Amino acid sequence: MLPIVIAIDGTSASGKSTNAKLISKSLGFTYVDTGAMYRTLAWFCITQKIDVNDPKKVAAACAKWKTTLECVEAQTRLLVNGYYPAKEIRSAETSAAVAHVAAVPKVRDWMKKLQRSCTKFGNLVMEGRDIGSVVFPDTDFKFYLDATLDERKRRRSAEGVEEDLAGRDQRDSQRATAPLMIPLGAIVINNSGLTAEETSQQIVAHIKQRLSQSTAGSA
């Protein structure tokens, strides 16, 4: 039986990470943060003094860096030379660089292969910006999260992070390769007035209903 993949896509600060973690814990699935993978490459480029605005140099770095993928406590990690830069990838400098790195077509191709290989860890809850549209377009479980710009700014500020969300939205949606979009067949949830628990419960209910229908149909 093929692993189940729950695709959680959406805009920045729409609650993808928080909800994906809650959903994976509720279902006993492995959590995959694809944004962290792109952030890891951005951090690597910064440490190696590679210009993130130079697509060719970024693509070359992605092709040469030494990485390993591991699963620890039901969460995937991308290690560079055996090191997982958990804090470094959340810095303001990395946040500013990641959109440029993620826009490089060869980088997205490399990441897509890596992300698809995560099924070796079993059933997944994978969050990002192109999971349901590019990485796992055939999954039956697609969700797209969004919230008002003001609400998303409030969430980022509460985290102590100042980010140009409108600019990030524009770059993500207008990039030539794998732009941010609502995947075909995705359930769209605007969670501006919802807590993370309410949002995740809504998603888990959809998933369990779909799974029960699938089980009944194959019986």
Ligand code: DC
Contents of the next structure:
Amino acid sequence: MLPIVIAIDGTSASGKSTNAKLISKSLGFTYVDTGAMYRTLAWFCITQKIDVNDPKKVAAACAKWKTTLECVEAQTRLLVNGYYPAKEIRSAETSAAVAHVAAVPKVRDWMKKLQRSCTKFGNLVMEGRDIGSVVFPDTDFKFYLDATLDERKRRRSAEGVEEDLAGRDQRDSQRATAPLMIPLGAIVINNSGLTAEETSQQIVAHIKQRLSQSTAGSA
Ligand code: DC
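Given the form predicted on its own, corresponding form predicted together with ligand DC:
Full complex below, order starting with the chain above.
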């Protein structure tokens, strides 16, 4: 049987990571944070003094960097030259650079191949911006999370992070390649008034219902 992929897309700070982690725990699936992969390239460009506003240079860096993909405790990690920059990819500098890197078509092609290869780790809960639309458009399990801008800002502040969420969403939605969008067939959940537990329980219930329908259909 082919691995199952649960695609979780949505705006910045809409609760994708928290929910994807809760869902992957609940189902025993591997969690894949694709934003972390783009952040890792942004961090790499910063350390190599590559101008993230120069798409050719960013694409060239992505064609050359030495990476390894591993799965530790049911979460994938992208290492560069054997190093996993867990803290560095969350810095304000990386956050400001990442949307530029993520807009480069050759980078997106490279990432798509890497992200598709994650099925070697089994069933997945993968979060990002284009998972249900581009990376796994054929999956039957697509969810799109959103919340009001005020609520999303409040969540980021509570984490001690101040960032231009509206600006990043605008860049992610307006880029030419694989823009942020509601994938065809996705279940949209606005979780402004919901806790992460409530949101993830809703999603797990949908998944279980769909899984039982497909088992009944194939019996
Ligand atoms: O989810 P995040 O904030 O860690 O994502 C970082 C950036 O990467 C964000 O600007 C959107 C972009 N991204 C993307 O374009 N496609 C993905 N599948 C995941 C993230």
